[in-house]
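Form predicted alone, single chain, as C-alpha cells, below.
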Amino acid sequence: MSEPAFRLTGVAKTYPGGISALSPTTLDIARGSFVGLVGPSGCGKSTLLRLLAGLLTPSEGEITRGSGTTDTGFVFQDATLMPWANVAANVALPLSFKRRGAEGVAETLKRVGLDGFAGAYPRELSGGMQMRVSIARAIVTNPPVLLMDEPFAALDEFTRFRLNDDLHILWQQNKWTVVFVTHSIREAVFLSQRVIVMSPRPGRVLADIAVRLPDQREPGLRSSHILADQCAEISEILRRSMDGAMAA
C-alpha cells in the first residue's frame, strides 16, 4: 500500500477557553483521493481542514504528511481576493511568496475557464467567477494537495453545479489529493470517492463511506437512484447522531 498523503493519529483540538472542537481522530487520506467532509455546523470540519493545512496545531496527537505533499492549495468559503488587484495579480500572489515570476498564470486561468479575464478586477466578476479566481490562485503553484472549505456555499445552484463539474474534471486530470468540506450531502457524494461523516461537537468520525458512483461524474448522476440512496444513508447517520446529541 502506498504512503498516504495524510495520517492522523489521535488528533484532537481544544481552543483557548476550553472549547473542544475535535475529539481524538485517527484517519488516513490516500494520495490522489477526493475526500468529502460533512457534518452539522460546529462539528470540527473546518478545524480538521486547518489542521491538515498546518494553519492550526493539534492539542494532542500527530499529523504525518506523506513525502512530496508539503505544498498545499487552500480555498476558503469566501473568495478573499485583493480588490485593488486584477485577476492576474491575485492569481500570481502565491508565486510571489515563492519568489517566482508570473509564469503559469495565463495557463492556470485557462484551466479554470477564465481565459481572457486576466485584466479584470474582482468587482467586475460574478460570485462564481471570483471563486474560479480563488481556485486558480490555489493551484497556480501546482500543489499536490488541495484543501477546500465550503467554497461553493454562497453560490446559486446552477453555478455551484457547474463549478462542481469543472472541479471534478480538474481533479481527474491532475490527481490532486482533495479534502472538501461542505454542508451539502449531495455535493459531497457527487464529487467524492469517500465521504467522512462527522458528529456534533466535539467532532468525531461517525462513518467513513465509499461512494458507489462511476469515476466519470456526468451531470445526469445528480438525479440517479444510486446517488439518492447514498445521500439518504448519510442523512440517516447524521439524523441519528443529532437526535442522540439533543437527548444527551
Contents of the next structure:
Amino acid sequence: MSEPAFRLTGVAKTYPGGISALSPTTLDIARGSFVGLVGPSGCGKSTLLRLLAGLLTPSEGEITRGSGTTDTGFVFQDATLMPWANVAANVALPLSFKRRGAEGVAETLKRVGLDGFAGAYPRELSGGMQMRVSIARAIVTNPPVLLMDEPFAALDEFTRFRLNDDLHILWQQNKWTVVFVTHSIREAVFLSQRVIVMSPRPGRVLADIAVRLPDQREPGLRSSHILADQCAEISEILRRSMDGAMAA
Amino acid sequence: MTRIVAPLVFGVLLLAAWEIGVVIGEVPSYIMPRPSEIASALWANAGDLAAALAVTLQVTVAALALAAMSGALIAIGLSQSQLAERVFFPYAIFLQVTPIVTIAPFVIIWVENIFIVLLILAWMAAIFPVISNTLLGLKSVDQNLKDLFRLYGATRWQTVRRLMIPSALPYFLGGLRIAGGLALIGTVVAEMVAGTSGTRSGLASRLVEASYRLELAVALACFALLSAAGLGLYVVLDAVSRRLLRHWHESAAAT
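Switch from the form predicted alone to the form predicted together with its partner chain and print that structure.
Next comes the full complex, and the chain you just saw is listed first.
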C-alpha cells in the first residue's frame, strides 16, 4: 500500500490542568479513505480531529502526514461563516490567503447545490444551506484532506440525510481523505469505509471496524438490514465498554 | 407613525403647560422665560447662535473623529499583546474616571490655541467607550473562525484585517454612539471652563455669558440648540451604524 495520509504513533493529548483528552493512540489513515470517528461526548474525537488538523499539538507521540496532504479543509459543527461577508466571499476565504482570487468559487457553489446564492448573506440562509456554504469553503481548494467535526449534528434529519448523500457523492468523485466525527453510529456507518469507535475518560480507541457495505451508498441503504446489523455490532462494543467502565 | 407623533404631542403639551404656568404665576422672564420668548430669542439671535453652534459642532465632530480613529488603533494595538493590555488599559480607565473639569485648567495653561484645548478635552471625554468597546469586540472573535484562519495560513495582519476588525465593527459602532454624546459633553464642559469669548466662542460659552446677563431666554435657546445637536449627532451615528451593519448584524435587522 502507498504511504498513508496520516500516521499516528503513540499520540496522546493532555490539556493544561492535567485533563487527559486522548490516551496514546497509534493508527494509520489511508489515502482516499472515508473514516468515521464515533463515540460519546468526551471521548476525545474532536481532540483527535484537531490534532490531525494541526490546530493542537500532541503532548506525546508523533503525527506524520503523507506527502502532499498539507492542504486541509475543515468543517465545524456550526457553519462558522463570516456573517459580514456574502456566500461567495466566505467560500473564497481559503483561496484569498493563497492569492488565488475567486477561482472555482462559482463551480464549487454549483457542486454543493448553492447555484445562484453567491450574493446572499449567511443570515438569509437556512441552517442546512449555511452548512453547504461551510462545506463549499472546505472543498474549494480541492484539498486532499477533509476533516469534519460533527458537521450535521445541529440539522434536522431530512436535511442531514440529503447532505450525507451529497457528501458521499462528492467524496466518490474526488477521493479526498475524509475523517468524519459524529456521535451518530448510523451516520458513521452509512458514510464510512471504516469506523473507529472511541470511549471516554480517558479518550481511547475501542475498536476499528471495516464497514461491509456496497461502495454506492444509496439512500435506501438506510433502512436495510446490513446497515442495522453493523450499527448493532458497534453499539454492542460501546455498551460493553461502558459496562466495563462502570464496573471498574 | 405613533413612534414620532406620540412623543411630539407630549412635548407640545409640556411646553403649553410651561407657557400657561408662567403667565398665570406671573413669573418674571429673568427667572423663567416663556417658551415663546425662548423661540423669539432664538429667532432674534439666529445668525449669532448659528455661528456659535458651528464652533461647538466643529470641535465636537473633530474630537469624535479623532477619538474614533485613535481609539480603534489603540484597541487594535492592545488586542495584539496581553502585556500591552495589562500595561496600558489601566491608563485608559484613568482617562475615563477623571472628570475633565479637573484636567481642563492644566491643559489651558499648557496649550495656547483654544481650539486645540477644546479638542484635547473633548477627545479625552470621548475616547474611552471607543477603546473599551472595540477591545471587547476584538476579543470576542469566534474561536473556530480564528482556528480556520490559522489552518489556512493567514498572517497575523490578515487575521486582524479580515477577521478581528469586521468582528469588532458592531462593538466599535456601539462605542461610537456613546462617544458622540460624550464628545459634545466634553466640548461644552471645556468651553465653560476655558471661558472662551469673542467671535470664536461656542454655544456653551454663549450660554454662560447670557445667564450672567440674566438673558435667560437666550441661555435657554442655547440649551435647546445643544440638546438638538446632541440628538442630531446620535441620529447620524445610528444611521451610519445601521447602514454599515445592515446585511449581517441582528442590531441592524429591519424591524
